[in-house]
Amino acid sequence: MKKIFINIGAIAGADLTPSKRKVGAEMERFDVVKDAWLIVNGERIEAYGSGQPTIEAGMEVIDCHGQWLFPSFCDSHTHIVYAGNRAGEFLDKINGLSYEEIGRRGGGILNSADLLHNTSEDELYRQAMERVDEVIAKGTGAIEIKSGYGLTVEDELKMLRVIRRIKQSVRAEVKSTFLGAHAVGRAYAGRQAEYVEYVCREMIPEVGRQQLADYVDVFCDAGYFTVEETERICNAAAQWGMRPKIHANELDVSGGVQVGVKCGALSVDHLERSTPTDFEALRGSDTMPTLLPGASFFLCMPFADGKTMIQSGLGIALASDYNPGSSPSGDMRFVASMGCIRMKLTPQQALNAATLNGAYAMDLSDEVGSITPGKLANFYLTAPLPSLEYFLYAYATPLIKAVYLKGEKC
């Protein structure tokens, strides 16, 4: 049955020329209609207008009383499946701890591999589950899921396995990335290059045979892994058809966002410590740049200049880095906000790097990420607005009203 949503009070991310992503002057450009309708049939938007709509028999007619609609978020950068909590460093952090410093003190990453082994895999999905139903209610209809907590060919599986349930679970758009990655595994302390090892010959074969990721993902950054270790784990995966998206540049300035573009990482994610010289590596590529200021604001780190890098010609993507340690939040309107406020991105530029471009840093754009005939109709309806910039202007306050995946009401 066909559904028309009438009375919309604006359309907000109606890509009037559709593109898969948006760069450079370009990201400042979120078309909204005013006094709107908009039909679904199935799962896909078929057609959107302003003024009186016609209604055809049988639809089901959706009166919005003035409600605004915008594509759902697209958070293309989390770690949303992991066990328990580390609520326990928060204080240390308090207390004046770094990011590092708890990870030598043997917490962080390697904190969350001990309590995952310890969880079953139905308790790390119902645990998982809970957090997706969460950043749903707040409006995100494509996330990507990243493993790397295992740090053992068992518990990598596991996690795997647990994001797969998930994707068959929820009306949501779900990638799965492959993050072995992450740190080295405890067994293997003071072993990193066996551990390279270990991941290229027995944890990528895996996990290929067994198809269970979309992407690969290489901590490639200080006190992690180097340039030429990321290289050699992006090109045994890509023989089992996993593209790279790569963390760089979050605690220095690594390579890794040339590491990435020499792979054809479909992104390259956090660069808070990054250079005009990463900017110019990236101009022209196929690789997104994902910041992730929800890791800024809660490990109290520098914020990616996302501003430069639009102004340089450059299209930048925002996600949440959903995860236990240092970004324990997938609210996608406050990572929105948070690009508005202390990366002084425009409200346009930030809602374009939260929807759209976070769609294409999961090659989903086609089918995501705006308001566009044809794509999955993934879309949320808030309270009336006065402006757009009310939206991430107030951004505690609970706007989201309704929340529709592929055409049905979650």
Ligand code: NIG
The other form holds:
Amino acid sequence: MKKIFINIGAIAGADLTPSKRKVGAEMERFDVVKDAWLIVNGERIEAYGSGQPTIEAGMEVIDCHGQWLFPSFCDSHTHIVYAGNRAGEFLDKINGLSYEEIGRRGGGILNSADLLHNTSEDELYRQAMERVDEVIAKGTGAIEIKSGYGLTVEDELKMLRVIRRIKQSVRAEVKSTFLGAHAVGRAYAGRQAEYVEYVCREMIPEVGRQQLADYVDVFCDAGYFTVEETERICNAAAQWGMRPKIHANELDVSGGVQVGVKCGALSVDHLERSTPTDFEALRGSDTMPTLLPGASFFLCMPFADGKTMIQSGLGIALASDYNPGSSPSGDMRFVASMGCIRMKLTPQQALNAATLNGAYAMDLSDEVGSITPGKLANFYLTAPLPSLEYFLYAYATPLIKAVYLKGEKC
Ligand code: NIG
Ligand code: FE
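Okay, that is the form predicted alone; can I get the form predicted in complex with the named molecule now?
Time for the whole complex; same chain goes first.
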């Protein structure tokens, strides 16, 4: 059955000639079609236009009364499956401890691993689904979810099974990433090289055999995993068809960008401490630099220099990094607003980064990321807006009124 949405105040992010990603000056184009209509056929967008539409017999008509229509956010970096929370560390941070200090004291990621170990798979799924439902209501229509709070074969598989169950139960697109090298598991304390062996020889083959992950990730940073270890893990995962998405340059200039590009990474993420050498390494590559302003905000770190990356011809994606330690929020509109406020991106650049380029960073840009005939009908409707910039300016006003995924209202 076809649906026709009429009296749309404007379609934002309309794209008749889609590209896989937008780079450099292209990021300024986020086309707005005023006084619009849009036809959905089953799960997909069939057509859109402006002016008076032709309404065929049998179409379901949805009168939007001037609401605006945007492509769903594509959140390409989250750790949304975790147990409980780390609100205690929030207090530690207020009292002056840094993220690294909390980690060195045995808190941080290992704290979440302990909690996850003591939580049943059903309960973990229930807690994660609460967050997934929350971000869907906030406009996210495609999401990548990482493991990395297991740190043993059994618990990593448990997390990845929860991600698979989420994939099967929501209308949003879901991609899963194996992040066994998020921290050295407690049983291997002081034996990092042996832990890396364990990741490569035991975790990756089991994850691969059970086809539980689309991608592989490594926390390549000061105090975590080295460039050499990262390359070894990426090579082991490549044998199972998992492309890398690397955590790089969050805590220090880590070499993670270069090893990511060398290993054909789909994305390198964080990049708060990047240098012009890192931008140079990305030029001409297929790797999407993905910036996570939520982590900079929450940890009071520098913001990645997205503006310079775009000026030097690169494309960038924005993602939430939703996780209990460095970004306990998956609100992609707030992420895009922070892109504007703290990285000086234009609203058009921020919205492209949070939609099409995020889709690219999940290898989903043929399916989602723009309002394009043939793509999945994943979009949301907002209150009537005075302008495109108003949507990111009024960042805390609840403007999103309805969400459609694969053509159905959620
Ligand atoms: O992307 N940096 C590594 N991983 C997460 C934080 C995970 C945690 O603290 O639980 C991040 O910021
Ligand atoms: Fe992360």
